[in-house]
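This document starts with one chain, in the form predicted on its own, laid out as C-alpha cells.
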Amino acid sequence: MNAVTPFEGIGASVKRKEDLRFLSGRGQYTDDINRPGQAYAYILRSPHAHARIVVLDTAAAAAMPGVVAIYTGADTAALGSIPCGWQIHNKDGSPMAEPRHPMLAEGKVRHVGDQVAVVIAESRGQAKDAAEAIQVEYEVLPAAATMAAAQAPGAAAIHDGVAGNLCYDWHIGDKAVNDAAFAAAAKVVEFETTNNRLIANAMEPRAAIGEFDSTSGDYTLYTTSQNPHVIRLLMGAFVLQIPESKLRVVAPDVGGGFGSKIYHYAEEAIVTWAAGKLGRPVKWTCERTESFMSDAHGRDHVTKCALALDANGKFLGLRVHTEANMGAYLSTFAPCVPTYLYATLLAGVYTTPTIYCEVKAVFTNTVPVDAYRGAGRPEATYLLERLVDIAAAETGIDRVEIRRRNFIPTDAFPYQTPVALQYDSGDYTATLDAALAASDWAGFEARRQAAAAKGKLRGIGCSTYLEACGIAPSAVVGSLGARAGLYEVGTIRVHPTGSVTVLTGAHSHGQGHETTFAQLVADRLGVPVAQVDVVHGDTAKVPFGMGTYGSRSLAVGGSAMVKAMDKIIAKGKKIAAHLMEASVEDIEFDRGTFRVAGTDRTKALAEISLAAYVPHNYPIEEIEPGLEETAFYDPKNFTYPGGCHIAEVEIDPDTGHVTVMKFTAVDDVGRVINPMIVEGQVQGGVAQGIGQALLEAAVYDSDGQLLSGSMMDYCLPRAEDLPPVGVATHTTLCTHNPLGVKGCGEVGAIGSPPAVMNAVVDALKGYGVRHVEMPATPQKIWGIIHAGQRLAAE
C-alpha cells in the first residue's frame, strides 16, 4: 500500500474527522431533525406481557386537545407482517415456525411494552396525554417469561398453530460420530450454564420521521438505523407495500447502535404508513425506560455441553444442547445468531475433532431477542471458555497449558472446522504468549499473597478466543437461510481538482468510518485525508449496500472502495498514456503520481482528474469522460479475529464486590487501518463484556413483567467499574480479502467475559467453586462465600 506525507495512510493513528462536529454539539441525529408541519407519535404499550384485546375505545382520547389521529392494529392489519431477514429449517428439513408481526397488536398483547395503538397529535405531550385516556380492557392470559415455563406441559400458545411456543429444533454436526468420540473418551466434562440477557442502552434512543410528498407519492424515512437499505428493503417490499423507488431511507448521526439499530422496527413502518395517511411528517423519538421494553435485547441463551477427552488432555469431541429465547416476535436476524453464528464457532481456536450441537429456539412473552455486539459468537467462546477451564480444573492440567496442548497449529491453515467454518489465518499460540507477558501472569501468584494479607480475594482468568465477521459469501449463507445478499458497495468519485468523494453502502454509528475509510483512500491513491469525504446512510444518494454490523465494514466495505480505486487507477493508466504518449502498459502510479516507468515524465492524479472532466486532449472514443468507479464485494469467506484475554480480579469477602484490577487483550485484527480506533473499539467491547460478566441482567419475573426496566434498575458498568485495559495486537492477514483485514468491532466484547468469570472463580477456588453464573454481582458473591464459610464450619 502507499503513503502519502504527513503519513495519513494504513496504520496512521489519524485523529478521527467526525469527532469535531459530535464534540462540540453539531451532529445531526434523527431527533435533531425536524421538517415542516410535522405532527408527533406517541405508542401506547401493553402492560401485560400475554392478554387479548377485549375493549379498544379510542372515542375520548381521539377528542382530546390537538390529536390529529388514533390508529389501531384494526386500521393496519390489511398491511403485511414485519419480516423475519433469516430462515432456519428444523432437523427433519421442516421451515421454523414464523407467525405474523403486525405494527399495531392485532386482538392480543404477547409481551410488556407490544404496540397497541399509535397517538398522533400537534405535540409530543398532547399525544401521551391522549394515549392515557384510550380505554383498552384486556383479558389477562398466563404468561410464559422463560423458556421452561413456555415449554411446559399445558403451556398457554404465545402463537395460534406454533407447537410448544417452539420456532425450532435445529441441529449440525455428525451426532453418530461424536457418540463414538465419547464412547472412547478417558474423561468427559459436564457443564450446564445461562448466557444472561441483556439490553443494548445505546446512547441514542431510538427515532423515526416518516414524510409524504403527495405531489410526486414519494415516501422518506428518517431513522436510527445501522443499515437503511436493508431497512428501504423488508419495509417496502413486506410491510407498506411501497415501491423502492418511492422510498428513501435516511440514517443520519447514529449515537451507538450495538447491534440493536440493525432490525426493521414496526415504530419506523408506523410512521411512514401514518405520515402518507394524513399527508404530513410524523415523528416519534423512543424514551428511555419506553427503550427497554421495545428494543431488541441479546443473548439469553440456557446451554447444557459436554467435553471428551482423552488420557492426555487432547479434545476428543464437544456436545451441546443449547435454547435460545427468541421472545415473543422473530426479530430480523434472531433465527440464524444461536445457528450459523453460534454453533459455528463452537470449535473456538482448538483441533477438536467432532462437534454437535442442538438448538431449540422458544417463543416466550419477553421482547424479541436479536443480535448484540458479538451475536452469538460471545455466547459460543463463553460457554467453549468456561469449559475450558473446567477440563483444565478436573483434569489437574494447567489451564494455559491444556489450551497449547488442544490450538490449531499455525502451519494447519487453511482449517477446515467439523462445524462448517474454514479458518484461513492465525496464531494462537503468539496472542497466548504476548497477553501472559503483558499481564505478567508469572507473576500473579505474589499478587494474590499479598492480596490475602489484606484480607481480599485475588484471581486471573484468561480466554483464548475466536470469532466470525464479515458474514459470507451471499451464495453460502443464501443456502443457510439469509434472505438478503450479503455483500458491499463502494463509490469513489474523483473531482475534477482531485479531491474524493467516497459513497459506501456501510453505515456509520460511532466507529470512525469517516477517517478510516479516507484513510484507505489517502494510502492508495495519495489524497490527503483532509480531502477525502465519506457520504454514507442515504439510500438517495448510495447504492444498494448492506449496512455495518459484525464487524463487516472493513473487510467487506473497504474491500469494496479497494476494487473501485483499483478501477479509478487502471483508467488513470489508460488517461496518463494519452497525455504522455506512453503505452498503458509502460504507466506506473505510486503515491499519488502515475508515471511512465523509467523515465522522469509524471502526471499528478489531479492532472489526470481535471482531464477526466474537461476532456479536450481526450480519447473520448476510446475512454469516457468522468473518472468515477464503483465495485462490489461479495467475501469469499468470513474473517476470523482471534486472541487472548486475560482479566485479573479481586474480591473484598465482606461484601462480594468483585473489582476488575487489570485487563490485558491481544487481538489479531488483521491489518491495523488506525491503531488509535482498534484500541478505542477493543476497550469499548472490553467495557460491555465486564458489564455482561458481573452488573448488567435484564430479569422479568413469573409473570412477565421487565423487573430491569430502567437505568435504577438494570447496572451498566460506570467508569469507576472499569480497569486499565492494555491493549496490543499480533497481526495474521486476511488472505481472502484485498486489505488483510480481519474486523476489531466485537472483540472486546467476545474475550472479555469468560476471561473476568474464569477470573472470579480462580478467586473463590478455595471456596470449592466450580462455576459461577453471570453477573457475578455482589449479592451472589457474598452468598457463594458465606455458603462456603458454613460449609468448612461445619
Second form
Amino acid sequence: MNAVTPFEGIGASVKRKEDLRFLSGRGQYTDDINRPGQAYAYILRSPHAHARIVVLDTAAAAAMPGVVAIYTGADTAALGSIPCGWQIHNKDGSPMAEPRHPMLAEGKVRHVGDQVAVVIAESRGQAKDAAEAIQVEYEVLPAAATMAAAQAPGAAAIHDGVAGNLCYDWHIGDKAVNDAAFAAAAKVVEFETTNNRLIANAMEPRAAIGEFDSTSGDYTLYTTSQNPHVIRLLMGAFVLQIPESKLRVVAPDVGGGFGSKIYHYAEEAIVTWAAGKLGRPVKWTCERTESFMSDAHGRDHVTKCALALDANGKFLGLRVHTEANMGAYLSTFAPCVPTYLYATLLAGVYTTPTIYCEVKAVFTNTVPVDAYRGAGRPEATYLLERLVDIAAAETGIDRVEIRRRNFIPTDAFPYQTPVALQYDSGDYTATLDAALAASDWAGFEARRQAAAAKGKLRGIGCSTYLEACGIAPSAVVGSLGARAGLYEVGTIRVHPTGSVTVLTGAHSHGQGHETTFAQLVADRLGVPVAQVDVVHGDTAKVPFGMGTYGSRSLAVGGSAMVKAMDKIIAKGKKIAAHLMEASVEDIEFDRGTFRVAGTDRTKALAEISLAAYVPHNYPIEEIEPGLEETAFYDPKNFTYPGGCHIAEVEIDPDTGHVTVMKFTAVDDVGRVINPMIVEGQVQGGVAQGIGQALLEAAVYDSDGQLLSGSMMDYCLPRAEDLPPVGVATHTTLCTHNPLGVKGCGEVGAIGSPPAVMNAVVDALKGYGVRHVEMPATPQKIWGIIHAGQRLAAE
Amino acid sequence: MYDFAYHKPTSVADAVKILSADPDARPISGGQTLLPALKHRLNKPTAVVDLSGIAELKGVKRQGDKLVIGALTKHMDVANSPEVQAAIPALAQLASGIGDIQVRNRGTIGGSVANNDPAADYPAAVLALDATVVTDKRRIAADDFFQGMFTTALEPGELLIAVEFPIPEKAGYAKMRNPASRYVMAGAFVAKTKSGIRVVINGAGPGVFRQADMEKALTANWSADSVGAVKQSADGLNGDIHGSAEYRAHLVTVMAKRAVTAAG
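Switch from the form predicted on its own to the form predicted together with its partner chain and give that structure.
Everything in the complex follows now, all chains and molecules, and the chain you saw is the first one.
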C-alpha cells in the first residue's frame, strides 16, 4: 500500500471524489432508476386552498387507456397519519395540536397542491390524461393564506378541533425577570419584522419508487431523501406498519436538499403502499411546478421584539414575540424550528442576561413549512442583527462598537445563555476583526463617496452571528419533544488487503462527504483517500443513521467514525502485539503503522487486516477474526459555529436595484477538514442568504393561490446576482467532540441576510430609513426612495 | 404534453400548406414559448409544424439601406452578426440581452415578433425602427403589425418570413428586467429614423406602444434630459408582484433616458 501523502489528511483541499460522476453525467438519481414492470404515478392536486370535496368520481378516469389503478383518501383512510417528529408543549403544559395529515385528502383539502388522488398507469402521460378525467366537485371554503387571517375572529377552522388554528403557544425564559430588566432600562428599542417565506428549489425535484416482492414480503423505497433511515422509521412504523426488517429505503444520489428532503412526504408512502397493493413497482417524479406547491417551504415568521439597553449600550434584556407559520399540516420537524432551533439562539454572541420569547405556531391554508438551510437560526440571527443595528442607530453608538461592548468574552466559556444553550468555545472579537480587515471596513467612506459621484448609493453592513449545529444529546432533545434520537452511526470496514469501506448514516447530497469522510480515515488510519469508499443512503447497507441536516454530518457522523476507528486501532494493536510478540501496552499506532514502542519493529495496517481475515497466526482465543467496527456517537452538546459577515451594496436610485458589490465571510467552523469544501459550503450558503435578502419570496394571494409558483415569479439567485465571496476561517475548536469540528453547511445562509440588509439600510440612511423588509426588491427600494423624495419635496 | 402530429417541411410553401389546411396546427421555430406551454398542457395543437428545416428563413442580409433578418435567425446569430453590429448596434445589443444563453441559442426573431409577448424585446425594436414584417402573403408596416397582448396582424396560416429594418441614424435600447423571469419589466427603444424620431415602450403595458410625448420631446431636443422630463402615466400599465403600474411608469422614463444615452 502506498504511504498516505500528508496532503490527504485533515486540512487538505482534496478534490471531491464524487465530482467525477456528477460532472460526467454518471450520477444515479432516483429518477434514473427504473424497475422492471414499473407503473407511473401522477398525483391529482387541489387547485383550492381550502375546500370540501363534495364529489370525487374516478370511474371515467379508471376506464382510460393504460390506467392501472386510481386511489383516493377513501382507500388510505385506514392507514396512519404522516407523522410529526417533534412534539412541543404549550405554556400550560398541554401538548400541541397535532391534526391528522392524511396521505390522500379525506373529504377536505387544505392547501393548493394537497393530494386529492393518485393515478397509476402504464405511462406518465396516460396517468396525466386519466387525472384530467377525474370528476372532482369542491365546495370552496374561506381560506387563510396568512397567519393574521387564520387567527382573525371567526376564521374558518382548517382542522376540526384545532381552536383558532393554533398549533401551540410556547415560551421560554423568565418573564418576570425580563419585565424587570425592561423596567430598569435606559433605552428600549422596538422592532417588528417578517422573515420571508422561501422555497428551497433543490436542483433535483423529489421522486420516489415503491417496490414490493410478494415472495419475501419485502418492500423497497427509492427516494430523494437526506435521511433514509428516518424515512424507514417514520413511514414503516407510523404510516404503513411495515417492520424495519421488511422495508429497505434507498436514497441514491440526491441533487440538493437544503432541508426540503429531510421530511417524510405523502408521496413516499403512496408509492410504497401502492406497490404492495399492485404487486409491481410504482414510480413518481415531481415536476418543478409541483415542487413549488408540495415541497415544504421555509421561514415565514412574523415577529415583534424589543431590546433593553443601559446608558452605555449594554444589552439588559431581549423580549420576542413570534408567530410562526406551520402551513396546512405539521411537517416532520416543523414544530421545533421556531422553538428549539430559534428561540434558544436569541442570545447570539451577546451577554444579554435575560431573554423571554413566546412563539405561537399557526396553521394556514398554505404548503407546510419546515426547516430550510439554517432552520430557525437564520430567523433568530436576522432578528437580532437587525435589532442591534437599529439599537446602534438609535443610541448613537457605532454599530461595530455596540457589538464589541456586548460580546461574550473569550474567557467566559463555557458560557450559559439565558435560553438553555451552553456555548463551548468561540472568539467573536477575532472573527469580527478579521472580517473588518478583509473587507476594508475602515476604507468604506471613500468607496461611498466614489459611488455617490456616479449617482449610486453605497452601503456596508455586518452581522456577528452564532448558530447551533450537530443537534444534540438525545436525552436532552427527547426531553424537549424530539421523537427520535439524534446520534449518528459509523462503520469502518477494513478489508483483508487494507482498503477501507466506511458506512455512514450521514447522507451526502452535495456536501462532499465521500471526500471529507475519506480524509478522516486517511488522517487517522493512514489509508489513501483513493482506497477509502464511503457508502451512505441505503438502509440495507448502513446499519443505522439519523441523516444529514443541521450541519451535523461531520460533528456527529464524523465523530462516530472516529469512535469506530479507535475500536479498529484497539483491536489492531492486539493483533499487532500477537504478531510481534510484544505486550499490547507497548504497541503504538500512527497513520497506518503499528510499532513496538522504542523499536523498529512495525506492522502495516494491511498486514494486520490480512491477519484478521486469514487468522492462521492470530490470538483467536482472545479476539474474533475480521476487522470491522461500528460506533454510535451521541453528541454531548450542540456545536456553536459563529463569525462575522460583511456585505457591501450599491443601490441604483433610479431603479431601486441593489447590487452586492462585495461579500466577506470570516467563520469559525471549528477544525477544518477540507478548506476547499468549507469554502464551497460557505459560498453556497451565502448565495442562498443573498437570495433571501434581495430576491426570494413565496407569495400567496388572499385566496391562498401561490403567486410565485414557478421560476417566472420566484426569483432564485443567478450567478450575476452574486458578488465574489471572500471566505476565511478563524478556528476555535469544539471542546466536546473528538474532531474539534463545528459544522459549516448553514453558516452562509445564517450570517448573510442581516449583513446584506444592514448594508441596504446603511445605503439608504440619507432617506431616513429605519428598516427595510426582505426581500429588498427593486420595486420596494424604489418605493422607499420615491417616498423619501416626495417627503423632501413637500 | 398531449399528443400531436409533427411536420418538418423544408419550404415555406409546404409549411403554409400544412398550416392553412389545419387551423389547429401551430408553427414552431425556437420553441421558447410554445414548448413550455405544451409541456404544461396549456396548449393542445393537432399538429406542430417545425420550421427549422426551412433554410430560406435563416440569416441576416444587408440590402442597401436596410437589414433583412430571416424569421428563423436565432437571437445569438443576430447578436453576433457583423452586419447587425455595424448597421444597427442597438439591435445587436438587444438580441444579446434576451433571456439567457440557452434562450438566445434557441429563440428566433420570427418567433418573438409573431408571438408579441408584451414583455419580449424584439417587438420594441421592430416598432421603433419602423421595420416591415414580411409574410408569405404580404408586407406589413410595424405600426400596423402589433395589436396588443399576444395579438398581431398575422392571419391564421400566415407565416412570418423576415423582418426588414431600415437603418436608422441612431438608436438605443435600455430595459429593466423582471428579477425572476428576466423578461422585460419596462424597456424603451429610441430611434432617429427617416420617418422621424420614434420611442417605443415594452414590458410596461399590455403591448408595445409608441410614447408620443417622448417622441415630441426628443424631436424638439434629442437628449436624455429632454426625454427624462416626460412622465409616463401609470394608467393602463401592467402591475404584478414584481412591479406596480406606478413603478413601471417611473421605469419607463428612466429607461428612455438610458436608451437615449446609449444611442448617443
